[in-house]
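Just one chain is shown here, as structure tokens, and it is the form predicted on its own.
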Amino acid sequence: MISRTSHLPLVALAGRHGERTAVVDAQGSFTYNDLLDASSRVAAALLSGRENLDEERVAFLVTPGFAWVAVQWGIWRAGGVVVPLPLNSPRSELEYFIDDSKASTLVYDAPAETALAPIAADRGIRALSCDQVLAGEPAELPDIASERRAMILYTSGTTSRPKGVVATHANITAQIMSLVEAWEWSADDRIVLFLPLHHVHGIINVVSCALWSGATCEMMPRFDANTVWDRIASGGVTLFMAVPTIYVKLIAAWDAASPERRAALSKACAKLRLMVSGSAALPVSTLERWKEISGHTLLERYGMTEIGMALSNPLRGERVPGSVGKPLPRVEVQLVGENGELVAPGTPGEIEVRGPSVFAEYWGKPDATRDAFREGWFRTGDTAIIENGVYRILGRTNIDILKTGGHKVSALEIEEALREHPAVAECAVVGIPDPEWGERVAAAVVLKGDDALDLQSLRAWARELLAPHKLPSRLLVLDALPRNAMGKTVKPAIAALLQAADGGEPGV
């Protein structure tokens, strides 16, 4: 008989849920007991007679589904540190994550074998298939202290190579508990997962919160708008979490449907108890359109790899469009100026966060870890302002806060205004270095259909919404904005495109 006991809170709680359905994937339905048994087998296979992996890193590339969770839990139960690898990554990126984390073992399913097996062979790293680890024999498993390292997730790396963000088991537990309390997760919940499983959004907010609560997580290998709409329409789903680009795609699919199907989809959507948007700024126009379709005011929240979630609009109560609400339970947040001083109410400042959910370190980078904190507070690099008691994100301090002609302006504020233009489908605003102004406000836009737009007409139109120093003086029309796996626009890439195009059209 395989041991189902564990001192890890997430795993220990699963024992209470027994025969409830934990995961549904393309292979079928799996109970919490199935998950406990499978993860115990994985742990035994990884240990291979040893008592403890002692924080060895185990990198894995597995299609989202029951096996993914079993491998993650199995690594934890063996005393290892999980390093989830992103699907569809080029070999060079996989090699970087594996080499940087100094992974001692690679685990992969059949679709990932051709990607990982050669990397393992070149480095002499132990490589195990999902079939091998899931066939492990029962073994005594170690007790794992909450202070032990549990997971390394790699950040986007917009200005340098990605850094490995290390979370302990205690950090992960705190992140989960905060959201379970704030969003009132229960065993009656059912959620659909289609988000990447190498980010906090999918791993913590969806999968881990669901399994902590005894809920059911339906895991899809990839996102497809019509498939997701079909699942919502069939009933049973109670929560939904996505990034803004997903909502845009769902809106497009709804618009393309017949009137009868639209009515059925909207009716089904209205039955969900909560719909959340995060990982990127949500345009107010998208929020309003989604409310027209679904009846839901999307709950916006704020977080990042290093802190989990920190701010959230309320589950019950008014949700302010364009804001990210207030601090979550057991999370401390403050806004500070350039010298670390607390800013006055109504004044923009950098977000700093403190609490048990904040990460432990950047893997192998003590200097970067030290520089990321100020007197125990994590410096997020994001700028916000408190308006009427709630936080509104103004953008990344070094990317979205432009300094032009002595003025500090928010790129996100300008983007929100430009989206109101009838020809603009999407846009991103960046600062371009300028010897006279410090930075020029530059906009990259994606247009609707066959519409056309030039800088002079855009500036003339925008004067009704923006102060003169906020008007774009550079314009570049693109077929699509460069984005990362979570749907965030990659602003350094946009800035490079604008500069390569000689700054677009000259300003006035």
Ligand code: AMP
Second form
Amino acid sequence: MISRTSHLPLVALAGRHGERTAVVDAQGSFTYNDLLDASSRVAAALLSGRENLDEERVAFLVTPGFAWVAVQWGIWRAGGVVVPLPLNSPRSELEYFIDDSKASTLVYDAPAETALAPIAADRGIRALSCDQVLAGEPAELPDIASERRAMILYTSGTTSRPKGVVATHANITAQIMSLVEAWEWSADDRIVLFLPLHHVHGIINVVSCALWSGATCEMMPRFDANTVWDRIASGGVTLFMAVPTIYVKLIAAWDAASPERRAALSKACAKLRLMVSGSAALPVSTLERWKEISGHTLLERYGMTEIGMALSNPLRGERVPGSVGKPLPRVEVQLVGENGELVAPGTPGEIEVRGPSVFAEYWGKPDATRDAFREGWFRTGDTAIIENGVYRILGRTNIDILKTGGHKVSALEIEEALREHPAVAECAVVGIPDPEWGERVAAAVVLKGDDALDLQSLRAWARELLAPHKLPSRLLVLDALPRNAMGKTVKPAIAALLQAADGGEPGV
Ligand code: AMP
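Please could you give me the other form, the form predicted together with the named molecule, since above is the form predicted on its own?
What follows is the whole complex; the chain from before opens it.
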């Protein structure tokens, strides 16, 4: 048994939830007491006689499930910093995360051993299997102060190598508490996790909020549309959180199902109390289609690795399609112009965020950390506008806000319009450099079925919806858009494809 209570709020709260089910995975059901016991063993194994890991980084690659959480909590309880590694990464990427974080220990389960054991051996880093750490002999565990570093998550850099975003225990607690309050999490909730566990969405919004609340988190190793639908259909799930591409895949699976199954799936959705979308812009067409299928108006929210969640449509009250609502509890948000001045409502500005959930620093990058803040506000690099009192995201300032012929246009707005075209299944708009226009509006599209589309007919069609300077002057038809593990389109890769193809017609 554990020799003393923990001062980590998440762990301390687990003591109150005792015999409730915390995690369900392919191996079975595990209570909060199981989690406390297993994580204390992991902590003891990691400490191996020491008193405190003193913020040493422990990188781990474990299939999502009970063991993943036990390892995460064990590292925390030993005083270490968790560095969750992404599944299915090439060796060079894993090496980068391990080297950059200067991890002192690697923990992996059997499927990850071939990937990590050689990396540990090459570097002389301590390597421990999941089974080994779970079998640790319980020992005295240290008190962990809330301002200590707790987690490093790597953000997908667009222009540079990924940066390690450092959150303290206090940051993580603030991120969790804000969502638990806004979305009214309770011990009666049950959520299914199928998102990757190297990203804030899965780690904080799903797993940590559930475990904070005494709820149950069912963990699937990966996303599969029909498996997820089956799980919704079998009942008991109350909350659902996903990225837009997952909703698109669930819609496709629903469309492919028999009429009887469709009816059963739609009926089962009525039992859920909340379905959330985030981490990328939710196309209004997806929101509408999902509403037809499930009866739910998806709650769209906006967040980022550096800040947790910042803006959210309301749990109760009107959810505005295409908007991300208002600031979450204890999160301050403002929109500023190029010189840091506050912009008037109705004028686009860069989102700045302040509050206890905002991260501490980029790991080992004091210059990048300094540049990311302005007078205590974190500069998100996203542009938004307030319309009728709610925020609408216009995109990444440097990527999605195109400057064409002296106009500033939002790629997200153009994408929203192009998706209305009957032949367009998916699309991504980027700016490509142009001597005359500054940037040209360029679109990559994936078409429905055997449909065909050329630039002239797309432009002719889009004239009804978009001002002339927003019309694409380059078009590339792709089989699939390049996306990352979170389902987000990788805009620099799309811009490179468009530039390479340069399929536009001169003079347009
Ligand atoms: P990440 O740190 O990987 O979670 O990525 C955060 C970025 O995702 C933000 O800076 C936004 O550009 C984007 N993002 C997150 N939520 C939304 C949303 N609801 N709408 C549009 N973009 C979003």
